[in-house]
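Below you'll find only one chain, the form predicted alone, shown as C-alpha cells.
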Amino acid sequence: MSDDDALTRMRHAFAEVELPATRTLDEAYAVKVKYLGKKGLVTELSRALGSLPPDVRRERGQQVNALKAALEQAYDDHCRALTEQAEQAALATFEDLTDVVAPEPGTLHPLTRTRRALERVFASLGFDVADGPHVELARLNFDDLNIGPDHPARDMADTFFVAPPPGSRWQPGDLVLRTHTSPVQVRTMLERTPPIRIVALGTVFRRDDDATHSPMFHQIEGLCVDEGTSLADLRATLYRFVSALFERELQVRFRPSFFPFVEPGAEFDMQCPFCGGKGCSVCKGSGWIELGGAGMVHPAVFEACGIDAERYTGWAFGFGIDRMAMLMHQVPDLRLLFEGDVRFLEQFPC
C-alpha cells in the first residue's frame, strides 16, 4: 500500500467512520485525541518525517499537513452539528408545568388559632394589642406589681432568673424570664396616659411541668384604666368576651380571691359552653368553668406607674391561652400542644 493510500484510509476512518459514530462532544473529542493528540496517529506521522530525505520530506509534510487540516475541519463541523442537535432537542422538550402534585396545605396550630380568635374578639371590644420582651426586669415583673421581696414567685425554684450579661449595669436577680404578661401592663401605664384599654398576649415562663402545666406557656391579660371604670365594667366586658368567643350567650361569675396587684381580686368563671350550665364532663358537673383571675388595679401599682389613683380607677384580668385552647379543642394533656407531633396537629384542619 502506498503512502497516499494510507493517508486516504486514515482520513476515511476518521471523518466517515469513527467521528460520525459519536453522539456526544466527549466521544468526538476522544476520536480527535486518537488521531491528533500528542500520541495520535497523525502526530506519529509528523514525527516520522524527520527520517525522510529532504525532497521526499517536503512533499510528504505537505500531505500530512493537509490531512491534519482536513481532520480538524471534519471535527469542527461534527461538533457544530452535535451542538445544534442538542439545542434543537432542548427546544423541542415539552414540560407541562401544570402537571404537578400540589403540596398538602398546612394548618394553623391550635394555639395560634386560639390566640387569633382572642385578638379578634377583644379588638372588636375596643382593646389595643400590646406586647413586651420575654426577658424582663424583675422590677417590672414583681416590684411595680406590688409583689414584694418575700413573695414565693420571687423564689428561684419558681422563676427562671437570667444572669446579666458581663459588663452590663444589671445585677444578679435583676432579670427574669417574665412569669406573666403583667409587665406589659406596667410598661403601657408608664408610657401612656389614661384612658388605657389593652390586651397583652404572649409567652411566659415558670418552673412547672406536668399534664396541666408547662415551663413555657401563653397568657392573655387585659387592662382598662379610666375615670369611673368599675367592677361592673369588668364583668360586662368578660360577659361580652365569652359570649362572642363561643358565639352564644354565656354568664360570668366572680369568686373572691387574692392577687397582689388587684384589690379587690376575684377568680372569674364562665358558664359552661358545652352544656349551657346544666353540668357535663367538661365542667365536671358544676355548670361552670374557671378561666382566670381579675380585679381592680391596686393603688400601689398606680403609684409605681405614676398614675393618680384619686382620679383614675382600673381593672385587669388574665387567663391562660393554652388552657383556653385545650377547652376549645378538647385537648386532654397540655404537653400535646408543644410536642410538635404531626399526627396530633392534623386533627385541627383549617
Ligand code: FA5
The other form holds:
Amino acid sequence: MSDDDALTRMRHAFAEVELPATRTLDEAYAVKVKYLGKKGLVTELSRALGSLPPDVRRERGQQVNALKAALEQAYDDHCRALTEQAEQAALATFEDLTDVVAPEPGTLHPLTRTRRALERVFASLGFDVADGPHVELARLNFDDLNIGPDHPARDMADTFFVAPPPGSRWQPGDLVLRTHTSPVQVRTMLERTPPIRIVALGTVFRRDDDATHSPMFHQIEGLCVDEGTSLADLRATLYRFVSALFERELQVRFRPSFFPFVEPGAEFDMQCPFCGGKGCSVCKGSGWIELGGAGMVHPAVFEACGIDAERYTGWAFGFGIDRMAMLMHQVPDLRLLFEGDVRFLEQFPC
Ligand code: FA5
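Having seen the form predicted alone, could you give me the form predicted in complex with the named molecule?
Every chain and every other molecule in the complex is listed next, the one we just looked at coming first.
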C-alpha cells in the first residue's frame, strides 16, 4: 500500500465510517481526538515527517496538512448537523402556540343589540337617555303615577316587594322591584324642567312566568313634556320610530285603553314589518303587531311632579324590549333570551 493510499484510507475511515457513527458531540470529539489529538493518528504522521529526506518531506507535509484540514472540516460539519438535530428534537417537545385554534370571538346578546338599536333611533329623534333604580319607592312606582293604594292596577302589576334594610327609614311596603319603567317619568319630571324628551330603558320585574311572560324583563319608556305638545306628536314620533327601526314605512294605530297615569290612554300597534300589513304568520293574519301602552300625561302625575298642567302638556309611551327583540330576531320563546344557552346565542353573529 502506498503512502497516498494510507492517507486516503484514513480520510475515509474518519469521515465516512467513524464520525458518521457518532450520535453525540462527546462521541464525535472522541473520534477527533483519536485522529487529531496530541497522540492522534494524523499527529503521528506529522511527527514522522521529520525523519523523511528533505526532497519528499515537503510534498508529504502538504498531503498531511491537506488531510488534517479535510478531517477538521468533516468534524465541524458533523458537529453542526448533530447540534441542529438536537435543536429540532427539543423543539418537537414544545407545543406550537401559533398552531392553537383561536376561540370564536363573543357577540352581543340579541337583547343588547335591540336595546342599542332603540337608543340609536330615539337619539336620532332628539331624545336623551334617562335612568332609574331597580329597587324603587312604591310611591314613585305607583302613587305618583296616580295608582292609589287600592287601585286595581296595583294588584294587576303583581309586585315583588322588597324588605327594607333593618334600621332604615323605610317601612314594609315602601320598596318594590319596579314593575315598569314609568317611575323614571316621575324621577325625570322631579329633576328637570320642561321641555323634556327622554327615553328610559331597563329591567323590570313582575310575578309572571310563561312562554311570553318572564318575571324579569325589559321595557322602554318615552316621555315628552312641552308647551303645546299633543297626541298627534306622540303618534308621529311612534310612526317615525318604527319606520326608522325597520327601515321601511310602517303605520301606527291607537286602540283606546286605560293606564292610570295617562288620559286619554291607548294601546298602540304597528303595521307588521314582515308583510307590510297584508297578513302573515308573524302578525297572525291581522297585519298589525301590538307594541305597548301610550297616552297624554295625566294632570295628577303633573301635580305630583310639580309641573304646571295649565302651561305644559305631555305624552308618554312604554313597551317591552324583549318582545321587540323576539320580533326583530324571530325568537319563538321569550325564555330563550334569558337562559344563556350558547347554541341559541351563537345564532346571532355580529
Ligand atoms: C306598562 O307597563 C306601562 N307602564 C306602559 C305605559 C307607559 C303606558 C307609558 C302608558 C304610558 P304594560 O303592563 O302593558 O304597560 O306593559 C308594557 C309592555 O311590557 C307589554 O306590552 C309587553 O310588551 C311587556 N310585558 C309586560 N309584561 C311582561 C312580561 N311578564 N314579560 C315580558 N314582557 C312583558
